[in-house]
Amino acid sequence: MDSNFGAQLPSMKTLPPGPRSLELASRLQDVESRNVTWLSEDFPVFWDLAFGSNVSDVDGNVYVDLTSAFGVAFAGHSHPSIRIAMDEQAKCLVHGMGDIHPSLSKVKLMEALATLAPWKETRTVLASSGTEAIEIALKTAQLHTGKAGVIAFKGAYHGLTLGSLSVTDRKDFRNPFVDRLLETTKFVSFPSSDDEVARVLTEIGSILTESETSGIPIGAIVIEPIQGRGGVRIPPEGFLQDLKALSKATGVLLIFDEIFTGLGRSGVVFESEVAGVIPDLICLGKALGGGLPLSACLGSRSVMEAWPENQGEAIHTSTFLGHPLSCATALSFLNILKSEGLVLGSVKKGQYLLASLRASLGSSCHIHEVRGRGLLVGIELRTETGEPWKGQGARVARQALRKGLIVLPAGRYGEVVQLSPAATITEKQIDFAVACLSDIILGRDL
């Protein structure tokens, strides 16, 4: 492996997907479900190595990671501080058992938790992945409410096990499991400009009103303060203050999903700095293991009480629940992410990201907008006569790979391009991303 690996330029052996990938695409097409993984005879590469920005296939050929693996690897692939962390707690104790006898990784993990949240006392509650902190949040709403009713909104993903589906709007998610999905969630439309603000909050204000007296009471509203996989939407400034002091005047909790956005992605370490707005619950998820599986869902201490006491059995818990490796490697990416300064980086190569793709792509007709916060970014396609650009974010992902560039599709229609890069991520790699994806998108490379 170079030297340099992690903040390298693509180095390209063979055309991706090269001969290793696609022996083992074959080999997974005969044990894997085939729901799972897409193949095609351009998609995907197999992953051997992942360092810093840059990702290595089992065929040699070497990637500029913008999606730092769906978000996860903020602080970079395989950070050495992460890596220490696991391997000395590894010689400790790789399994507890969270909810009986708890680990000492687990206790410091919440405490370190509890100095970041925006509430006074903080209590938390740890899972495995984001899909279950959501599920936690919408459990805990309505413990605290006693109503089962949820607003969320048009584009929201908030994962794929069923009371998170329940709040996700995706059809081609939803659909195949409709029967069982209760119907006790109300979509409303997710605001893109200013003068939708106020239709979004009376249509809100309605359905607070009529669900007390027909239908299911609300009792939680759950958001993304930036949609990820919806298409790195923004809402406009003080639609989030409007939002709490709604719910707040109707009893309502409002949660906020920052399993994408959190922990520095946007350029703070919750939205609520920017928002100017403190929710009642906070998911968390993706770079808080430091690459390993772990969420949360936070909340003040007022509003967790909502849970029973535990007198024996706890009525929400799973098996690997304050796992002690990946409170460990949390624990390790929150002190970098104070230690190097991951939040002012991301800030900063945002910026620049931002910039250099607005005045590369300029004002082609095919460019809707480009738009995010911190390295969290979104390209949004258009046709020639202004219509979404549906599956060209795919299709631009694949060619993008073929230069050894990573890139993800996102955006209800595939017409978005999102970057969600490391926190380490250097300007050049970030330079070579922005002319790599102008030749494509622009056209240049055919």
Ligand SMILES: Cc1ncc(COP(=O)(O)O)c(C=O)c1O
Given for the second form:
Amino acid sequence: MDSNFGAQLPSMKTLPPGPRSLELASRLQDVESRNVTWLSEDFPVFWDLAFGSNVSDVDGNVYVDLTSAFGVAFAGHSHPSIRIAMDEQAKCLVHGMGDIHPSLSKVKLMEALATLAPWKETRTVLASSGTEAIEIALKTAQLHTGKAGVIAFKGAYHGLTLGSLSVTDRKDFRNPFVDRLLETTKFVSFPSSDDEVARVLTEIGSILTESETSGIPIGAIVIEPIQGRGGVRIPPEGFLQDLKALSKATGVLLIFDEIFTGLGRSGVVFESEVAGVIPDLICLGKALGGGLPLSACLGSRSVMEAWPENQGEAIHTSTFLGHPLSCATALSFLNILKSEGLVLGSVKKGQYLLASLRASLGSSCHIHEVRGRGLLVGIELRTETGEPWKGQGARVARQALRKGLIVLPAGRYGEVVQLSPAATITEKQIDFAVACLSDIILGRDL
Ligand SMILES: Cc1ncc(COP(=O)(O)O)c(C=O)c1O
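Same protein, different state: after the form predicted alone, show the form predicted together with this ligand.
Below, the chain from earlier opens the complete complex, with every other chain and molecule after it.
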């Protein structure tokens, strides 16, 4: 392996997927449920090694990863300090009994989270995946308000377990299970202009009033401060403040799903720093575990005290809650966030990435918008007639893979190319990514 692996540019030995990837795809097809991994002639490649912003596959091809694997590897893949923390913890305690006989690393992690959180006194429930953190937030809101109804936003992605799926707005995920989804969610538009803000706030106000007299009373509003899978959609300035004011006036809890945006991805530790609003609950996941599965629902002590005191049995828990190894890697990640200035890095590199993309893509009729904050960036693609270019994000991702670049599609119609690189990505790697995406999108390479 190149000594510069982590900060290097792509090096392709085969046209991906190479023979070993194809062989593994064929074996996988024989054992995995068919709904899980998309397998085709030109997709996927099987990962073998990952460090920094490089990934190599089983055929020895080296890629630049502009996804940090779903936004998880914000400090870069396999950060040396996280690996040390993992080794140290693994020597003594890998798994414990989270809510029965907890570990030191669980206590330390929750203390660290409390120092970052926007409330004076913070209480946290840990879990393993983002979707579980959302479940906890929804349960908390119901306990606190006594109301089961929720307002969520069109285009939202909060996870796929039944509670979180009920607030996720994607037909392909919902339709097969629609009979089991709670009829407690009202979806409203995610605003993209000031005009829309006024309309959406009025609509929310009406739903809140109507739900008190008919239907299921609303106890929570759940929002991604920037929609991630929905296509990197940023609401107009001031919207989150207005939403907070409305939720406060009506006694409804405001839940920020910061599973993607949180801990530096969007250029701040928590979105509440930008918006100047403090939500009632914050959900974290993805980057939190430093590469291991870990999520959390955080709230102020007063909100979280809606949960009854444990009388010998936790009424919400799970086998891996407070997993010692994940808590140790999370602690290490939070230390790196501070010691390596990753939040500022996200701001600066995000600005560089956005500016380079805008300059390079120019004003092509296929570019509707290049937008983002921090290192969460989206390129929205349009057809020549100005319609969302359905499925084009995935086509760009497949083309990019052949050139050694890993990106993901996003958006309701798959019309967005989503970029969420590590905060440790180099300028050279960004320059390569911008040139590669521009060639593909501007058709210089098709
Ligand atoms: C904003 C947001 N919320 C929730 C989730 C669900 O997290 P997980 O896939 O870990 O369950 C995701 C995953 O992409 C997400 O982006």
